[in-house]
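Below you'll find only one chain, the form predicted on its own, shown as structure tokens.
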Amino acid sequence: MNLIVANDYADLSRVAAERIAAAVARKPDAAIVLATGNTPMGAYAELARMQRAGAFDATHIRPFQLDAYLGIPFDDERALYGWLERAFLRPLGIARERVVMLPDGAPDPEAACRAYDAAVDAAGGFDLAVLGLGPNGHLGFNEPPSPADAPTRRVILTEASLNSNGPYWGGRDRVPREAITCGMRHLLAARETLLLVSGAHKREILRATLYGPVTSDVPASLLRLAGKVTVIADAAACGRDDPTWRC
């Protein structure tokens, strides 16, 4: 696992967009699962910048989706889905066609998550996972405990999810319980993958995930056994103002 300690969250951003160029451009076509959330925002509005200029180009890519609420509309404004497609796919000019979906409102969800499994093995698997920090280590919503083999499946969302995607939507009680996730199976087989972590309010669990027992009760922490890992941090995150500890 290699870390990467950026100054700021743009640096961050910066950093994150021009690795996931790269990838991109040692394999046009590469498959590659998104997370959502605050954190990767500013590396997808930096690849929009970047197409833009001329210096990146998204038409091959084969996007698939990291996680989803169960039992919302697919128009509903809490949709991942519909956060992934303002954020990346249509700055990018990408097709909801060529996306790999979890959808919402899958009317048998136990189904969808074989089909999504068996779409993954299809690819390949992953060239790239672009993930976030979840405040109890989860990834997606591979919610603790989450063991290293956990397929594609159905969860039930912890409080600790509950308080944390609470602001953004007007409040815990507007966040739905349950939701879908790609499994851990086919996180920890990405070809690379980018974690993501910004604020002081990761700090502690960034250390748990570098540096605790390697354990599905911090399913972060598993990144460690997997191949091509690297983890972009900023300075907030990784303690620069706390003289106790820093990454």
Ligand code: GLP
Contents of the next structure:
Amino acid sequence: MNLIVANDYADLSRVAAERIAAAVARKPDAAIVLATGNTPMGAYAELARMQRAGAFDATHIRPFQLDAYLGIPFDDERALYGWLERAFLRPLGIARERVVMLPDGAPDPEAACRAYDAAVDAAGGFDLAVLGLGPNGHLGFNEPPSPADAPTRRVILTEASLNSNGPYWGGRDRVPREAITCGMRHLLAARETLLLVSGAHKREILRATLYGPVTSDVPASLLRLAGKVTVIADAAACGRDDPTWRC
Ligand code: GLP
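Go ahead and give the structure of the form predicted together with this ligand, now that the form predicted on its own is out.
Now the full complex is given, and it begins with the chain already shown.
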């Protein structure tokens, strides 16, 4: 696992966008699973800028949705698909038909999860995973504990996730209690992973991810068993001013 310490959020976003663009330059039809959340927004905006300048071409990529709230229609503005569409797909001119989506209120979520995993397998696995770090170490909505072989599935959100997502919903009590997440099995098998981490509020969980025990209780720590993983964290998340920090 490599760690890149960015000076600030703008620097993190630029470095992440360059890494994504490099992966797509190597493989224009890369299968890419993409997080929403606040952290990757700057990188996605930077990619759109790069595409306008002719330095990036999203024409052939195969995007995969990372997670979804159960029972929230994909076109609801609070749905994570809607966020992905506003932040990534539309600015890059990617049609919905090209995206492998997760079920929202599908009548049979379990069957839809199996179909999603089959689609990842049919794509040959992920070429690139662009992930954020949950406050409890979750990846997507792989809540602790999530074993390394966890499939795409329906999950009950933890208190930590209800609290951290409360601001997006106008309060913790309005956050849906269940979600669907791409499983750890496919995320850990990605040929390249970028884990983006920003802000002092992520400092402790970043430490646990990088230096704590490798455990399903901190799902992101399992990335240390995976292949090519790069953590791009800004100085605030690293706590460079903290003398006990080791980076
Ligand atoms: C959310 C999402 C994740 C996201 C993470 C971090 O709950 N389920 O996909 O990566 O938590 O979000 P943020 O980047 O806003 O800190």
